[in-house]
Each structure stands twice: as structure tokens, then as C-alpha cells.
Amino acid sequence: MTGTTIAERIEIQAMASELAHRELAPRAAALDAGGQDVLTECWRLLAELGLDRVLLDERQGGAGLGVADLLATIEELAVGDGGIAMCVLLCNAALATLADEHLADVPAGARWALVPAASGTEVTLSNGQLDGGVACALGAYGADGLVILLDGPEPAAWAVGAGAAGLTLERDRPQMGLRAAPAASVELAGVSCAPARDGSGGSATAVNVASAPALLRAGTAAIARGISRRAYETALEYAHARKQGGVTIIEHDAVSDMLSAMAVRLALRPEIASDPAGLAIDEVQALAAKIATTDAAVASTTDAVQVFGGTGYMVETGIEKLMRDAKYCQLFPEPNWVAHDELMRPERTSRVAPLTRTIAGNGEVRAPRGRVL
């Protein structure tokens, strides 16, 4: 079991809640267009409270969380901006894979990220030394630092500073949503690199390099929960003071079918298991629950847009922006489609029937006009 006890992590996911509605939520805009003080900023803000290492020991500057509690909090910080929520994810799982000797090196409030090399993607290890690339790496541009997560029979994890030799990290200019997390396309061309974790298994509170894909695909699901609770908030807000033919928008039909459905989908909480001392994750639970999560995310953010009408698609409601959020939790650590294939395994197959109890079927349920929700 984690060393904090309910009340102090209770406080922990107030702490967040508190500062995503009164300093993440009034920047989301600002993070979206790619402001690096904002970034500077709020991280600071994020770091004073501990919440870039809060999965570690309190000996390590962490609160000791256990991954549900972690889980908790960083949906808190995604209702008031996802990309910033991501960083914490990245971070502490970034962290929580080094051995004690690395973390000693990573003063107080750096920045780091956790990326994922998927299987097929072209990195090598020779020698201690990586070659290769990863496009698209979530919150790697102004990391200082990267663990390079290796896809495999046993994957391999490797701690690169952001000042490493043959290190080149391209801004993903492109990229469509969780902005506050900015991606590069990673190059590595003979980067000198260390195990992140040594052949003890690193600290007490270490997750294991196995269990690290699982953690984010958690994380995942829990930051695309974050952003359909701001979506249904915000929706409901506009819909009871928005008039239209005498009426507010809420006693329309249409509106008032979307709006439940959004508290519908907020109501189905996939259940992630994780071991006694709260750190390693059931890898199905975390791939079904991130599917379901994402794909319901869409769908309540696409209705809020609707639900806003014409409006919706203004950047300065916000809520379009909530849209391309939930849009990218579908792609990282990998693709909904691809996730779905990683489900399906035969060796995981007799495991998703019980998933049945935790999560509804295939997400559908039905409102009593019979519209699909």
C-alpha cells in the first residue's frame, strides 16, 4: 500500500482540482497556441505542489500515490487542461521507471517525459548508444529530460538528457490537440544512453518497465475522462443560459438528449486493477478502459460542440478545443484501432470477457427515444 494516508491524498486530488479550474482552465487557450511561458508557468505552478513526482517516495520529493490515487488527480488536472495533465503522466512515469542513482541527478521540478518507441519502430540499441527516431512524442519538445521506452519480449527502458550528443528533438507543429504537452519528432544518432532502471529493480516505489505502456494507456483513459467532465460542465453552463424562440437551449429535445448522454457516458467508469502496493496495472483493464474512455470523450465533446452550435467551432469558446484534446487521447500510446488489435491477442482474449462487468458491452446505451448514446 502507498505511505499517504485518505486524507492526505484526498487533499492531493483537491490541490489539483483547485488549480486546474483557477490558474489551467483560464490558460487553456493560451497553452493551445503554443505559449512556452504559459508552459514555464504553470509547470512551476504544477511543481511547487509536488504533482511532477507525486508517484515517487516522500525520500525522492514525491507523495508516494499509488496508481489509482495518480490516476485520480491527473483527471482532475485534465478539467482544466489536457496536454497539461499528460505532461504529469509523462513525467512521473518518466521518473518512476528510474533507478534511485538517476533520480539523484533530476533536480526538483525538471520536466520529463516518458516516450514510447512502439514495436516497429525504428530504434536501436548498440553499445549504449541509440539510433533512430519517434515521431509524434508527446511532450518531448522542452523536456529535459527523455526515457526511451523500448517495445519487445522484455522492454527496456533509457534515460537520455535533453543535451545529449546526436539528441534532435523537431517540434511537431502540426499537431492537432493536448498542445500543453508538445510533441517532437525524436532523432537519435548515436545517443550515449543509461538503463533506467538497474539490474535491482530501482527504488521501492519503481513501476515496473513492463507495466509502463499500461500506465499510460490509464493515464490516457483518465485525462480523456477529465475532458468530457470540462465538456458536459461547459455544455450545460451555456445550454441553461442560451435562449432560443423564448426558451432557453436546455428544453429543447435535441439539446437536452445530448446533454444526457454526456452524463450517461461520465457515469460508465471502467475499474483499472492494479497490484497491492498500488503500482503495477492489469495491461487488459488499462487497453479497454483507454478505448472506451477516448472513444466516449469523442463522442461527448462532439456533442458539445453541436450543443453550442455555430459557436462551437470558435476557438474562443473553447469547446472545438476540447474536441481535438479527446481526438489525440485516441492516438497515444497508439491508435484506438491498433489498441483494439492488442485487445484481441489470444493470449489476452480469455481475460476481456470479464470486462463486461466494468465496462457496458461495446459502450453503446440507449435513451429512452432510442437514440444511441
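Only a predicted model underlies this, so the values are computations on that prediction, with no experimental measurement involved. Numbering follows the first chain given and starts at 1. Take the two forms, find the largest set of C-alpha atoms that superpose within 1.5 Å, and that set is the rigid core. Compared with the form predicted in complex with the partner chain:
- In the core-superposed comparison between these two forms, the C-alpha atom of A25 has shifted by less than 2 angstroms.
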Contents of the next structure:
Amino acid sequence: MTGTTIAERIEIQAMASELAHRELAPRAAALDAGGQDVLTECWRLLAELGLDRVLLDERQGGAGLGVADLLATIEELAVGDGGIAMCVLLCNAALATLADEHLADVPAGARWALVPAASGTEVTLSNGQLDGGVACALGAYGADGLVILLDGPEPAAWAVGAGAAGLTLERDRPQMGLRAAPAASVELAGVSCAPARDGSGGSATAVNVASAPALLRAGTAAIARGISRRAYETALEYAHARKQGGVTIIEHDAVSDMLSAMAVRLALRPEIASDPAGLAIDEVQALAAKIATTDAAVASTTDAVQVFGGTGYMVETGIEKLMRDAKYCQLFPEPNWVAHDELMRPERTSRVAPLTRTIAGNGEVRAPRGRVL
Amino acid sequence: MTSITPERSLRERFPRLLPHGERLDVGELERLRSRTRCFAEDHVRPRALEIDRRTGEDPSWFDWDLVRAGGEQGMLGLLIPEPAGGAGGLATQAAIVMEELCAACPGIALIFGAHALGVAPLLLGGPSQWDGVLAELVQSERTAKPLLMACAITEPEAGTDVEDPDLLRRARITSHARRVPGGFRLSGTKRFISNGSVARWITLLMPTDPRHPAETWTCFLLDTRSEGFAVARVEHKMGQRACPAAELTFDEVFVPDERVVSREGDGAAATTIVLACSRPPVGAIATGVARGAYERVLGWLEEDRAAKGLLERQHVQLALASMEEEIHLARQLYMDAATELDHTALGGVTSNPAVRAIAHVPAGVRRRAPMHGWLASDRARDATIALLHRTTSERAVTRSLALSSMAKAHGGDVAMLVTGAALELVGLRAGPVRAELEKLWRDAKLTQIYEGTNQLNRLEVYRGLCRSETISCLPPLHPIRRKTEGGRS
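Previous: the form predicted on its own; requested now: the form predicted in complex with the partner chain:
After this comes the whole thing, all chains and molecules, with the earlier chain placed first.
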């Protein structure tokens, strides 16, 4: 299924939202502390609902939904915990790029991760073997398998099982944000790999490898938005409860101004157009959304900590965690200044003007004209 | 690591503010900065990440070896007056030390900064305080068994409130110092107290009448070995973890009359003056955090293979130039605020002939009756207040507080801006420098919060500079003797 109705979309969002509030948010601190058991437990819950393979069709054990549905789901999950939402994004992106014959070998509930890497400088491919290393690969530690996504004019993806000879995964200890998607330093020494989908065939919901970066960016934007919502809701509630100078702090302009700015950032939702079949998103819009939304998330979460004052700086309140998670969204899959570079690539600049009109103009949602998922 | 500063000396940077030969001798300041920078590079930076990791796992873990090493450099006696054996530094010295330490590790710097904050209220007590705890602190530093101080103001229901005299009137203060024969019984809870779990002595503020907190806000010197005092918990913080933030509980803790710092009811004024003194160093802390991030990212760009070619990108060049610009402005602001305070607002107190005369009296004589008795008397305390009124004015202190607040608020924003930009430049793939930058980014956020939120500080700027208001910030010459609960008036 790719043509999800509005009612169906709302139902999916409601399910994800309930899961986020009931199961993920209460476990967010434990996930942030790096507990593998709690991650396994959460992943089991997510897999039971089919959220590990949203984009795959039903014969592949998937939900058969479109990218927009996945993004809506991820945003809701991120309200509960940004790291778990990142796991869902990376797993869906990885499995959706796997060729059918490899996908058949992936057991239900397995957690895979898509690892973007710079071709040549980080990872090289020679004679079907991968060499090199990727630092701070989100979600890679403890994953059942990786799809190494090499950039370049013609991106390519290569599947590697977690137990592959020559593959070393070392936990990235300093990882500051999105800690429920445990990062690893990935070392590849002559690792045999299988090519992932080339985009020429397969199921109707197949993700073209060339489109995977757009999916990562749009998904990261969705996560950042979920984090921003959490920050705003929590700070607003606190501002109504906490008193300073004899009145609730929301009555102080200094606080209400920050909350207003957070609300404005949430109201300005960047558009990411999808094609009529619901399978494609615009890569230029995905880039723009990633930049705008993650910058907004950093600003809003920083303000949220400020609204809480000293209390917000303490780990137990869970507010400072939102700030750390948001910062990592700003840095993944690439830092935003690099994303700006991507946006200004010659093949994309001609499409930025129509994009601007779409966002600022009459609200028309344009069909994407670039590569599609 | 690439060393960026000093490319210009303090003398070159601040030629008018620090003329050679005056009390703030620029040569001494240069030596202080150089000495602190060496200490920071040799002792602080190499331990920063490891201490951050350990305290992340166990917030109560504390590195006493580092405090001892700092003590050997005179870090603990920096603000203590020379007659008590200290270096006699003021805000300028404290600020210079803080920038240097924070460029290496803000958390470790905060240990010394919080200690100085604990010392500061005692300085307002004048010569009566020289031969007590202050001398003990200096002695402990010399014997390599350092004692730390802390300052306890914040309460669970009152954070920003307790740092502003107007807000304090309506604050939800739950602590109470109850008058009893011979002293006071302290009850309540203080929260987020830096060094609170490791301090030997704490200066703390409580009202003697909770119905009138602003009028009865009083500063006490507390021995942490007192019965009824407890460390309830040590907080797990986002950053600046090397310095523990503790929740302290007081269950009818007895404090004798002689440990009331200055006079009963002078606490609000003391808080204002202490904040005017402490905010320039906080601006310096923030500047140091930003500088540390800037130096690290520049070092990475120059030396790391992964960053090859990036320095040729205009985006990177512009980002670095903006960082340098912001750091420069932040430093100018905190130096301006610190020297204003030291020269103009409070400078006259320490250079007063009467104070200098007492300073020339040998400590052994000062400690014996009758001089000790006189120095500890109400008359001596009143004389100290009178001296404050003669040598400065509420307008001068208000203006100084506003400049200090400006330095603090701007510095905090610069720290966040620069650490965030540095982290974005290196990204997630940068290796070891990423961990350092992530730590500095976490550390930076606190500079927008402590010593009053940036919002509160900007309101101080509005009052003190935009409106040229004068706030009541000196203890009254003739204190109102309020009848407090417990009887004695």
C-alpha cells in the first residue's frame, strides 16, 4: 500500500504517539544512559507493531506504507525518544535498500542500520570487499546488520552482516546525543559485502539507493521536529507551574518570549512534497527541511533548558537530553553547513527557487522533479 | 594544540584601564595569566575528559589532587586579602584566572570559582574576617591539605528570585534562620550548590524572618561539620561536572552570633555586591569556554588529516573569524566590568588608609584581645559599612552590577554560539576533538544560567544602564533592628 488516506495516516500517528508516551518517554532516561536491555525491550515493542519495516510490502513482513507515513511515525516516536526514532529511521532505510534475496534472510525483529560513508576517504570498495572506517556511525553498535551507503555521483549501498569477518564495531563512548541509537566506530578490513538494491527493480516500495540520503535527511528533520514538540510541551507545562517573583514564570515576558519563539518555529513546518503514490520525496526539500528543522530544534531545546533554569541543567529532568539529541540531529547525516553545500550543488540550485515559492507562496504542494524514492 | 592567544599582551589590550604601577599592576596580571595558563595546560586539560567521564558515572566523585595542585599555584587564596595571607586579588584577577582555566576545562575551573564565590561575602566583613576562616584557608593551601568553600543561595522554590532584591520580596523562601540565645538555628534546603558536598566552610544566605525575606536576608558562615547539616544528594549535571552541585539540608543547625557575616539583614545588599563581583569572572568563564572551543577547532583544522582542505573554504574562514570576533568582544566586556568594579565601585575600600593601617598590624596582635574583640564587635561591623558608604555609592555599584551583568549575559551567549559552531564545523566524524567539543558545548550552557539567568542579567542592564536607576545595594548605615521570631530584637 502506498496511497495512505488521511484517516489512515492519523490512525498510524495516533498509534505511534501512544507508544511514544506510554512506552518510550518513561524509558528515555534509561535509553540515554546507554542500557542495551532497555533498547532491546523497546525494539521488540516497535517490531511487534511493524515499525522496523514500514516501507516494505506485506509479503516482506512490512506494513507497506509510504515515506510520508514513515516520517509521520518517526516524528511521533521522537516525542518519546529521539534516539529510538533514529533507530527506526536507520533500520527502515537499511532494509528498504536491501535487495529482495538478502531481505529474505533478515529475521523479523532484526535491527539494521544504514551507515552513510564518504567514498574513497572513509570507505573504499575493491573486488567486492570493503576497507576503511566510519567514526560515530549512529545505530551501528549492536545492530544485526549494516548497509554501508557510499556517497558520490552514483551512490551505492553494500550490505554487511554484523558477524562478517573483518568487521569491528567499537562503541563510541563519547556519543552525546541520540544515545538510544548507539553509535560505533566501524572498522572494515576486507569485509565481503553484498550489493544492495540498485533501484532498477524489486518491490513497489523499494527505496532507490540514490534516494536514501534524502530519506535520512527528511527522517532526521522529522526526529528534530518531534524533539522540538517535546521541548515546547514540557517547557510550557513547567512555565505554568513554576513561580518566581510571586507569579508563574509564563507571566514574565522573558519566559513567554522564549515559549512564543518555540511555538513559531513549530508552526513553520517545512513542506516535503511526495509524489502521488506516496513513495517519493523531494531531495531539495528534504535538505531544506533538515537544515531548518534541526536548527530550530537546537534553538528550541536550548530555550527549553533556559526556561527550566538550573533545574533544566540537571539530567534527571530530561530536558538537557533534548538539547543533546537536537544537536546530534544538526550533525547527521552531515553537519548543516555541509548540507547547505549540498543544497547549492549546481544540479540542485535551479530547483531552489520553485521550492521557495512552494514554502512562502500559495501553499501548493508541487510534485517532485528530482530523483524519487 | 595550536595556541592562539596571547597575540597581544594585556598592556596592549587595555592600555588605559591598567596603567603600570597602580594597584592593578599589569605586569603582575601578565604573570598571573602566564602562570595560570601553564597550570591549565599541564594539569587541567589532560584530566578534563577523564574527570568528566568519571563524574558522569558518579557525580559525587571528586579530584582532590587537582585541588591540591591548584592550591600550590595559589588558586584558593587568590581573593583572600594580603593581611590574611592571600594574594589580595579582586574581580580582574579572578576573571583572568577563570578564562585561562576554562579554556582547558570549565568544570575544574568552577571548583576554584565556586570557592571564590564562597570567600567573597567574607570580604565584605572587612578586617574582622581576616584572621578567622580566611587565614585558615590560606594555611590549608600551604600545607597541601586544601579546604574549599561554597556559597549557598539558591533554594528549591527560589532560583532567580534570590538574586534580585525586588524579586526576593515576593520569593517563596522556605529556609529560616531562627534567633536563639547566642546565635541562630538554621533550617531548610539549599539547592544546586557548587562545591556544596566538598566544602569545609559555606557562606549561606537565609532570612531571619521568612515573612520579610528581603529585609532579613542574612549571611552566615557555616561549619559543615555542624550537627544537623547534611548533603542530601549530588546532582547529575549536563556539564561542568568536575565541580559537584549538591543539595544541602539544614536541620536546626546552630550558628553562633560571631559567624554572622556583616550584620543581620544585610544579606540582600551583600548578595548584590557579591554578584557584581562574581559576574565578570562568569563572563570570563564563558569567554574561556568559547576560546577553548575555538582553539581546538582551529588546531583540528590545521593538523588533522580528516580536515585537509577545509581551511581553504570561505565558510570555514568566516566561521572562525566570527568566533574570534565574538571572543574578543566578550573579553573586552568582562575586562571592562571587572576593572570598573575594582577601580571605581569597590576600589576605595581596600585602599582606604584605615583598612591599610589595620593591615599593617601583625596578625598575632590582631588575634589577641582587645583588638580581636573590637574587630568582632558590632561597632567594627558598623564602621565597615560606613567605610563602604564613604568610598563608594549605590549608583557606582548599580552601574558596576549592570556592566557585570552585560559581560555575563553576552559571554554566556558567546560560549553557546562558539561551541555550537565549532562542533558543527567538525561534525560527528572528527575523532578525539569531537569529544572535547561536545563537552565544552555541554559546559557552555550553564554559563547562560548560573549567577542569574541571562534574562535576569539583561534586566539588570536595563535598570542600571538604559534607565540609569540606582538600586539599594549598600547595607544601611543604621540597620533596622527588626524583632525576629525567637525574641531578641
